[in-house]
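Below, in structure tokens: the form predicted alone, a single chain.
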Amino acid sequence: MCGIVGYIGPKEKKEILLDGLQELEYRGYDSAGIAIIEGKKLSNFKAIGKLQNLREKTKAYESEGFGISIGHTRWATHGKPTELNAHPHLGTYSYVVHNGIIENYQILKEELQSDGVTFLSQTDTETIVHLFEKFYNKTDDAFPSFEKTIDKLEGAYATLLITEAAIDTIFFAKNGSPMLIGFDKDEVYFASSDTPIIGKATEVYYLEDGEYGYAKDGKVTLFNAKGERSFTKQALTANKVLAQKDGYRFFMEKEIYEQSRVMSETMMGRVLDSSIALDELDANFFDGISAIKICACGTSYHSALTSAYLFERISKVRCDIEIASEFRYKEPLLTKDTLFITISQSGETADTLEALKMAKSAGLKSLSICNVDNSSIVRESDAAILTRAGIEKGVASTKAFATQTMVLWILALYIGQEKKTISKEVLHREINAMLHTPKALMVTDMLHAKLNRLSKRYLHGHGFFFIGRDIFFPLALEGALKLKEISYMHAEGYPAGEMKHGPIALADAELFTIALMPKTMHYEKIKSNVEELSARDTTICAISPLPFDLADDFIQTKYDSHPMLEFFEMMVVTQLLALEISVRLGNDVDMPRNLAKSVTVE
């Protein structure tokens, strides 16, 4: 969700860092910063907003001679986008940059504060630099202090640390978040993806989880849990666009594959072993609230529809869903016992923002679920929960939908927990399912290859029905929307039980039906609905853990212990199917016609 660069060598370091961060700015641009040590002189600069602001701030600065340097461009997860929250974070004599989320940072922070450490930022990252200095002050030995620091961290991290205690060394560690090391003669580069070092380094090593070490004198010493280890470098690609896509054909494809990782980041620090924690909300946030109204557009509207089932089933709170463009003009009844939730990937969706302003004028408490901190909707809301999906470049939303749905599921559990409307057994069951979600989102080579093969069947015909029941009805709507957006083929999502109330008149051999048939929810009911369509010669593609004899195509899912696990696994299938159909049709998958990523007009 953020970008890291690092360099150790004799070249001018400011431009290496700024140019590298420029290549990573698409990943996050709330703030940026650099730190450089030359000789015994440590310099650092930070700026909020786009990277150009940091360039302006460093105009008069130039580095000379050998030195060590680190830089970072930030996508906020903990704390607002301010200079204090921007990386690199400073201890007394050290600097650190970090991607990922330190899950136990609150515990570490409290321990450090009890030792007299003063924190300047609201971030989880700052704990790393203070931990390091705490250990170094006791041992006067930098690398063992860094090892002890890494050993204390829980969660995902890619981190670089520089210190006046070792002015010729960069310390690094990787677990869960990507980072690589680039090499060129006696120079060493670090980055969170290939693009910042293309044209600079000639060879690269991609760090594996659990690896850490230090760079010094043009060499890298690498360790893992078993001790020091050797590693093999490989040639570095020269294609920057391909490197941004991490080898995927399209950003949408990359973002589908990223869903497993970003879902873990969405849950970090929130989904605990036996409870839900939402530090973003005050303890009394839900006092006086007896109903929820959610307003959203497009894909966000589908995540809202999904959550309505969860809020009423789990939290026992009435939940109404509104399309923002309709809500604005219907003269809605708004009562102050209603929590008004807005959902937006960008936080700039015009209709949703205007709906929020209406609710605030009526005196309702507001909460936004968004992917962009400091966006208009976040600023306008009383509270906000960030989805932590990172930059989503594909216009057809994938990981934003997945993380919005997860945040809403988390919120449903949190309300039930706070209002004591769910038992400990139910809470434990839901949390257990949540923790298995990243596995349900993983894309296997076998699955993707099968969908690639099946896609050739679905290039002609007069349209698609996506059908499902309960939470799988909003997923059917979302599956149909994905296909419409990038293939330009007609598709509709329907509740499976509604087919016989009119739509079944369209059923024939040229109609394709994508049937979402979960084992855990109304399987026999939807099976009956699909049989009715099959009897009218409709081409059936069944997505289910249970084989279905009448299916023309069958995609077998694996996770069948909880409806939400089935939901997320089937979501991936529908996304990939839409992708592969679009590819076969020769369409621009990432930038479909007539659409924009952020809809800032009415």
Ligand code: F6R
Second form
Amino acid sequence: MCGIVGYIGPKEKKEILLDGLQELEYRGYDSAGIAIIEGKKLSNFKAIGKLQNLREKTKAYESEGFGISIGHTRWATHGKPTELNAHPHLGTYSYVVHNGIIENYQILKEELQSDGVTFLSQTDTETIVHLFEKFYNKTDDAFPSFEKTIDKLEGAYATLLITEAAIDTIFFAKNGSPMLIGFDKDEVYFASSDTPIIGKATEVYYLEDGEYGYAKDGKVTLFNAKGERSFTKQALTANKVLAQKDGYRFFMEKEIYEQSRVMSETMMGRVLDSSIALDELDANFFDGISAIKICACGTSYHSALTSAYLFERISKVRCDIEIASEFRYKEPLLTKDTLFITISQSGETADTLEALKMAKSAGLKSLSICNVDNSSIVRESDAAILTRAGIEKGVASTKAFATQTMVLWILALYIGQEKKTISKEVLHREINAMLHTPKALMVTDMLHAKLNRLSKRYLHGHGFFFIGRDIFFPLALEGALKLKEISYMHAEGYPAGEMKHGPIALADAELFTIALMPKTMHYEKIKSNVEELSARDTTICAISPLPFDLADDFIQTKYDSHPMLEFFEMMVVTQLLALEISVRLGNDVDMPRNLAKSVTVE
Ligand code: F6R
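Would you mind generating the form predicted in complex with this ligand now that we have the form predicted alone?
Next comes the full complex, and the chain you just saw is listed first.
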């Protein structure tokens, strides 16, 4: 996820920017850059990879005296993670950093190009700086030119602009992406969240959508659509970890709430109006491929299991899923018409990495779906599709699972589109559902409060069964894994139709069943499976859009037009239920006992 830092004042600006960007590292990024103007001296540095690379590049540089400065960490969306695509972006005499997405950037870019402007990067951001200079070149008046620029932008943005045309001023605007302004005496700071300025600024103002303005002489002048407005600063917290959690109690909770937003990032530039684009893959990537094998561990294995239904149903390609640690030692028969996919949040899981190496040495083409660019698994693969979930801190994976599943769904559609095994109608229907997923992932206060209340009834018993059919079976596995990881209670995921083949022997009032009962997928079948359990006095917590009388507890979901929308909405319910049970039991939600975020040993 991108991060922004800005500073105007007399202190050493390089250090303020680099330290600030360091505080945003946990959000994830693949390149970074800074720009500083002191008097007539303009300096700009960019580096791909870790901030350490930028530190190396700026080693010999020191800023002196009063100046204006902006910095950025970039998580690639439009265009690859290269130095040219890294922010700040330069016009002729101005620099800009930006978080978010300028939705109309193609139109703006074409207009500017027809005026003779040359673009250096593939980013949407570069349009901002060229627009500003186009207006400034006509008027010689910086702030009105910035206002006109902002007026042209559609989409979400938080942006800072500095220019040699106003060497004592930082221009800013916010709409849909977070940004705040920090104050300490005559110094002004900007940042996309408060961690970079904690310990530096004493007061803060959190910008509202539609606000813009400029900072000069230690003062901020603020506008919105109605004109200039006054604002009230508030004291800034001194606790960094609390600030990193953005007000949530746990990273896991924050990450559950983030899912709606990161899903939009996962789809950005890939899910288009009537087609799927995956720039990461060459045009002939699927030539000669007639089957898929996926290897992964834990939660990533569950997203793989979900995708097997999608690959066979949508893309009409045979798909086998293997647990990486099993695959390694089973002496598998591998054929070169098989695309070998690995899925990993960290990109460092030892079993998955070794499975990939085995497949490669057998001559298979490889693709990884990963959250961490430049990780070992990404480097080892022929191609990679990044999930763009941003750094996941909670050991129990949530947003990584959601975005992996989305990438796999996108890939299933893409293969269908490329191999022409999918009709226009189906493509349209799936894309339409995809575009609704951010809504289905939204956590409402009502839902969270309900799960909090309900959780007190599930703190004992001799175990949980999460049951579902079809794609809701892997979701049941994932729901059970979340619960056992952070509650330390026994939980199993099971195909609903299999309960009567053995596990039903466990049924009694102290067996808790979490039943995933989607309307769009085998509703009558799962209903009768749940009825069988209810008849044996099992305590049932049903999750469904359709009311179900036999449930002891019932959580009614809203989205019932497409199985994947039901899937994602139910996923959020199972995540929050696990979280609330764990909180009541007094467990360490973010760092459960015995678990590690990255499992680099066999
Ligand atoms: C569960 C969890 C683990 C990981 C597994 C694989 O919440 O986080 O089960 O999914 O260790 O890790 P990655 O995806 O990094 O390969």
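Numbering follows the first chain given and starts at 1. These numbers come from a predicted model, not from an experiment. The term rigid core refers to the maximal set of C-alpha atoms that superpose within 1.5 Å between the two forms.
After superposition on the rigid core, displacement of the C-alpha of residue 426 between these two forms stays below 2 Å.
With a cut-off of 2 Å and the rigid core superposed, residue 269 has a Cα displacement that falls short of the cut-off between these two forms. For residue 120, the Cα coordinates differ by 2 angstroms or more between these two forms after the core has been superposed.
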